[in-house]
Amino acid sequence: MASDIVLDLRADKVIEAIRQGKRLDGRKFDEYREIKIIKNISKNANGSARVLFGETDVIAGVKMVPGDPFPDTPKEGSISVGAEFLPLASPLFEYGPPGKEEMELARVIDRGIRESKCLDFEKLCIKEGEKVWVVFIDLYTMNDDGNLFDAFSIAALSALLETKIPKLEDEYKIVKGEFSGKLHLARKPLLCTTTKIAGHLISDACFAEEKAMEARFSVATTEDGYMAAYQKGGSGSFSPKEIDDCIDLAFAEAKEMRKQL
């Protein structure tokens, strides 16, 4: 297909530039694109945010719903993260059930939030053994120009930080437009992804750079020095030193991103 040929040509240009110590958009290897965060974009969500990494454009929405607890955790609420790559965002995305890329992204975002312990699930208990809060985090692409992992991570965190807990009346019915307080977050986990291209480590890869990548390594960190989760993708590999470098970059870059929250 003609589109495949164009992608291959762009990937070749990316690799050639990286080998010369440059990126096609002029950024340094460890430099992120401009990040913009727009909060409270939805009146219907309990918390929401839109995030732009250059031309990458994503939306996160949070909805809190009373649900039944799991039998083995009767006094703990839970979270559920779902990602949808809308076809309008990329010629590579199609309608239909979530693909493996969407499921991988949702699981990585979920793991970073869950394992960081930023949410106290016991505080999401409404009545032990009977009813708890389920925090649904929905992620949508508006435009894909690369690094959806990090864009969705900061969008999800931004939305959670704005989330209001709905007020309940008898029989656990939500009172529309009324709230009992804000959702408390003990930590602020953020995912930072490093991409390996032509043997070099690149931060915040754009779409063309992702097409040229050998592998990627995503690390979720918190502001108090905790590494909550990580995920390796792609068919290539990282040396032990490169993994250490990816982790160091993740801590440094997340620290800078949190300043915008």
Contents of the next structure:
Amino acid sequence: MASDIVLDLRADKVIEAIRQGKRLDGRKFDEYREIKIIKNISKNANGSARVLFGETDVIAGVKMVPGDPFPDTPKEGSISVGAEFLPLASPLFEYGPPGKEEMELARVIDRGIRESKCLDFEKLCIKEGEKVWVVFIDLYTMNDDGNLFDAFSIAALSALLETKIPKLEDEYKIVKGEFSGKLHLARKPLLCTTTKIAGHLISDACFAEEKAMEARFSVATTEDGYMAAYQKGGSGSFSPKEIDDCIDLAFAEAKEMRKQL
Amino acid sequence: MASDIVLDLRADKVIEAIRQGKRLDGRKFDEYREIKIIKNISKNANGSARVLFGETDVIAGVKMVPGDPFPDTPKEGSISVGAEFLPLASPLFEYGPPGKEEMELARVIDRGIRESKCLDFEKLCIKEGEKVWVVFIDLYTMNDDGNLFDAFSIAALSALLETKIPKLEDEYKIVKGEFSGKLHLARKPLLCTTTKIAGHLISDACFAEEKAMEARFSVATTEDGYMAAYQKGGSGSFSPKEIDDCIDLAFAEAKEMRKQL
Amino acid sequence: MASDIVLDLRADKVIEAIRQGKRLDGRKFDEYREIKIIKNISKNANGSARVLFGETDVIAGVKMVPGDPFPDTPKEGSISVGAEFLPLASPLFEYGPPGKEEMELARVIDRGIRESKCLDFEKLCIKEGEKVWVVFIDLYTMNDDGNLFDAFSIAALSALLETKIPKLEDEYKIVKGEFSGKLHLARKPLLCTTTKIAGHLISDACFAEEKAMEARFSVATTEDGYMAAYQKGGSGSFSPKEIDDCIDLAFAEAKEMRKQL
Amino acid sequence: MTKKEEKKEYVKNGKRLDGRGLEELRPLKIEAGVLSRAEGSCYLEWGQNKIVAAVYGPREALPKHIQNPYKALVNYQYRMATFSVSDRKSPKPGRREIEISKVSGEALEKAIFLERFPNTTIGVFVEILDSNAGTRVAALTAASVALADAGIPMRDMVSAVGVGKAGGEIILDLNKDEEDASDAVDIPIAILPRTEEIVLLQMDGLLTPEEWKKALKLGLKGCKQVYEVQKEALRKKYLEAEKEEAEPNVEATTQGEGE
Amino acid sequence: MTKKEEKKEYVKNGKRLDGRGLEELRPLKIEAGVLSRAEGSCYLEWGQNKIVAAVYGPREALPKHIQNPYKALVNYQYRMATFSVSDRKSPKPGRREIEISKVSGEALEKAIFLERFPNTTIGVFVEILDSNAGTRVAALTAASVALADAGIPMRDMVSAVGVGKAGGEIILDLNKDEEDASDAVDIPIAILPRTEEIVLLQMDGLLTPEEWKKALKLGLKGCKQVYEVQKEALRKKYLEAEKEEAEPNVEATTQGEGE
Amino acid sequence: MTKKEEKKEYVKNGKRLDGRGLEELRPLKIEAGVLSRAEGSCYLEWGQNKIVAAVYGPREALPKHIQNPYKALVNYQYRMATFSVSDRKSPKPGRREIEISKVSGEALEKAIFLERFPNTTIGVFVEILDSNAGTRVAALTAASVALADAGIPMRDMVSAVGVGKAGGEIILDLNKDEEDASDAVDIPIAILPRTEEIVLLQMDGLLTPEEWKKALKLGLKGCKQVYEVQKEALRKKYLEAEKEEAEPNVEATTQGEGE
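The block above covers the form predicted on its own; next, return the form predicted in complex with the partner chain.
The complete assembly is shown below, putting the previous chain first.
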């Protein structure tokens, strides 16, 4: 397709610029685009947020639903993260069952939240062995200009921070429009992704830069100095030294982002 | 495909005829084909009917199954309408998950029955909050010579009028071959579809006429003067005046059809 | 595809040889390849076996899971047989929902076990009307050099013969790593398949022979002189006399195989 | 699939519970050419079983990579309406329907001169509207008539019947009660009646080789009875078609789309 | 879908429960051109409803066999985010969404000069982010603005509104409470405003022909109010675009992939 | 995924519960060339893990629109047999299997000279027959041997191992008990052993950068131990193949279909 050739040409330009120490949009290698967070964009959601990284535009919504506990954790609620790359956001996206990119993204966001222990799953128990809260976090793309990982991560966290717990009556029936309190988060895990292009490490790659990428490395960090998850993607490789640099960048950048929550 | 060209040629003939105030099979614009209703064609169904509109040939079958009530209507049973365009009926039909035409048709039939309140959903309650009757109405094409909407509507109603309610024992277990009475219908909703071809309104379009159609408008009416549902389909449009004419036709034609039930 | 032509050429050779009373690998018409049975290949399975017929290589694994009884057999457990032709085993296999060949094979294996009454379904009841054992038997191809039917049959039987029944606690929860005994089999049903090539009956067809096949006939026999299931496949036919010959072969060959269990 | 009353008698004084003799078919009615859109069709009633079959094709097989340059493909689809069985069936085709479709399609392949239509597919679609045991053989019987009605050149008809065992007796054309016997054996069989070539054969239940010999004999006999009814249906259709051709064909506007 | 309190009054002193008059729309805000990757887009708020629409194409329709050599296809997709409704919706599109997508796509077909783009498809994708009755007409309204924003040549806009009955009164633009009335009737309607051609019309609930006449009049009036807001949104976008063109376009790097 | 006994000790006197040292792998056995139909294959046992891998291709990538004119595609599929885990797994591939397949395939891409086979696909299929933690790295290790066995030209092997934390200790090659520790951290890592390039790296659990430094060192060491076993398996296969070639090849009839 013609668009593929256009992309290839653009990737060449990105690489050429980076070799000269520059990015096409003038940013520094470790510089993020302007981040905008718009909270509570959906009243029917228990919590929601729209996040813009420049022109990248994503939505996260949270619904808390009473569900059955897993047999081996009768006292624990759970989370479920889904990501859908809506065709709204890019000519490359199509409707259909989730693809492997959507699954990877959802699972990495999931692990950042789950493993950081920011949610106390035991507090999500309604009645032991019988009913627990399932926290559904659904992520949608609106406009894809790259770095969906980080945009979805901050959108998910923002939505969770706003989430009100529905009030229940009778047998675990939700009382519409009434709430029993806010969801408590013990930590604020955020994912920061570093992209390797032409041997250099770049923060917050835009769509054109992603087309030129060798590999990416995403790290979920917490404000108290832990990593909760990480994930390498792409067909390239990282040296041990590069991984360390990515980790340092991730801690530094998450710290900045957390100020905007 | 060759068959597409054949269809196009035939559509041209249909339009030419209609412009001259005629239909290819000699019918008047508001004339239905001969309607035959054959009841109880399947002993395993709780109610069933085969309906022919000329060569259009469809089947409806009803099964009543004990099911769980919806959480917000613990005292009400429900209906479920499915339509399958069997490849038996046309070289254009294929097996597979229901297509959008099948879904539209099933949902329009469903609304005609549901909204007419011909079935009292509270009488379909077996035990409040625990078990209710789900009335499955399944529709199959045998031969498609057009106007499946109206043929399915009268087939569904005929099958419901014959439906016997299964007898239950123990914990909502059906006793095979025994019945506790007949399903009661408070009204007899029937759908009548008017098709717009070359600016004229035509009743009971056959397959060739449907290929020449601009748009169609289906109205479900009851014997006591109500409309319970309507639906415009097709890429053309109707003027407000045309909609009124369609409604008048629908009342008049349903009245005639009801005599044959 | 090139490989299809290769197969056609090979099928010609197979037929030529058989017309001269020979098989390409030197076997007699009623001779099986060497059979190897390796038991307990998976500790997480309740029973498992790997079976080789020459280079044909298959795996069977059994999992016993507490499940709900069917409403009309509240005192009986059940079995569920699944077959997956893994792409590991042949360039002709692809991942995806089960195809008709996989379904046929699984259902023929299922009927051989079920109808031989080798398992007493009433002994698989945990609590009447509430919980029963479902015996899942899952079959996977590793290398397809023909006669998957018979290889899967002996693999399934070998796995069942090794199967340990999980220990239960609380509400039908499996205690990991503990067992309440071994599954009891009253009979040892085995399937033997005869393949018709160029009008001759051949035992244990290899992959190349199957490409030249007219039809096949599989018979599940028991050690006490019963047939529990049979199935004709392929687009060719059998005379009544040929069917009798297939049945005789099946009894004789199953007897031999049973010695290796 | 309850196996009730272990000691139930299925044959008394040479009569079965529904009054039939051991070797007697349930009433069988076949009508050819019942649907106008299909190239060939058939409506069949066999006891409580009610079945419609339609044939479309041969048409070009698509996508192209499924085409066989040596012969036509047979796409046989056996389906049950949701309401055609005792408990409501899911609208999705089940494994049973898919297996039956596979072996039934293979049974027809032997009967059709497939080599005359390379790169094409012949669609044979069968819908069960009501059922009471023996639907797969009834469906195959109907499909065979629909193929002949479509003018597909055939070596022979495919005639099919169920045979089996209930209450210790070998009987023809089992009904549902008999199939639910505790010792029930069900053997669907289909043959090319002129040569007695067996093109479909399945069995489940415990059967000895001796019982099988008896059942086979009965099955072949049954298939031939079915064959006579098939031929009669086609003869009747043929006579009607001749009659119609003498008259002006006013219905021509709804024919021919299938080509 | 509980139909609560049979005697609930939905109109008191000429005012509805949310304070609106009988013929008054909920607040409606439309913004065109909100997404950079799409050829055209629209963000719309209508009462609590929040909707984004994007248009891609015309591009070559694939696979080839779906192409129409006489005109473009419209691929309209109406979808609800899982959290946009009261109970969480499954991520899979339901039958309701598929039916709405079908009739909404047909409504747009009349408005677009499809014959100018043979063998292509025009993708119109709409996502509901928050909802409170009337989302299908809001979605169609947004889609129509996105099509215009994409520069797709159109005969006219498609303007849509809900009209219906609650508590015995014919009212415009029902909200969720009103749609839950025991006698509720919901009539989504879409027209080409300049000619009053009706391109979408559905109804469910019990309605007399007299009530319909009243509802139609109100619906047409409502559509025209919507039309004014649509035009204003496009005018505003057009003015902004003109302004931007005067300045250097620094964002160029993320445009153009859609071609 | 129960996290039991908060205070459980996972290391006592420098030994782990299964008797291993902190930096000790479970027993690892690799055999190359075990399946005749595949171009390359491998059987691997690693502790309780039992895995088979097969390689098919390069063959033409189909449908054509997925072809890359610059390089081969890697279609890596990691699947678990239903009985290979503690609770029966559904036969359908889950999200976990799909994610693992994606990142594992990407890990292999760096190792293979993909640019030599434009427009093709290389299928790498791995089936887990029994499992006890660490299956994704075991699968990748097996796949890498199968690729070499298939004669696919490679820059280097891919050698993989799990490293992580349990009971406060950084340990190599965690088993299931250790992975269930309340403070467990699991880090699958895969490298090209000659250059120490990291091609797969994932982590979940709470880990400090200091712990990571320690874990990385241990992981690199473990990968290299795995590398030695891989090379030995290939050497053995190569010697056997040489031996076989000296003898007449009687099995030739079942080879070659994969081409």
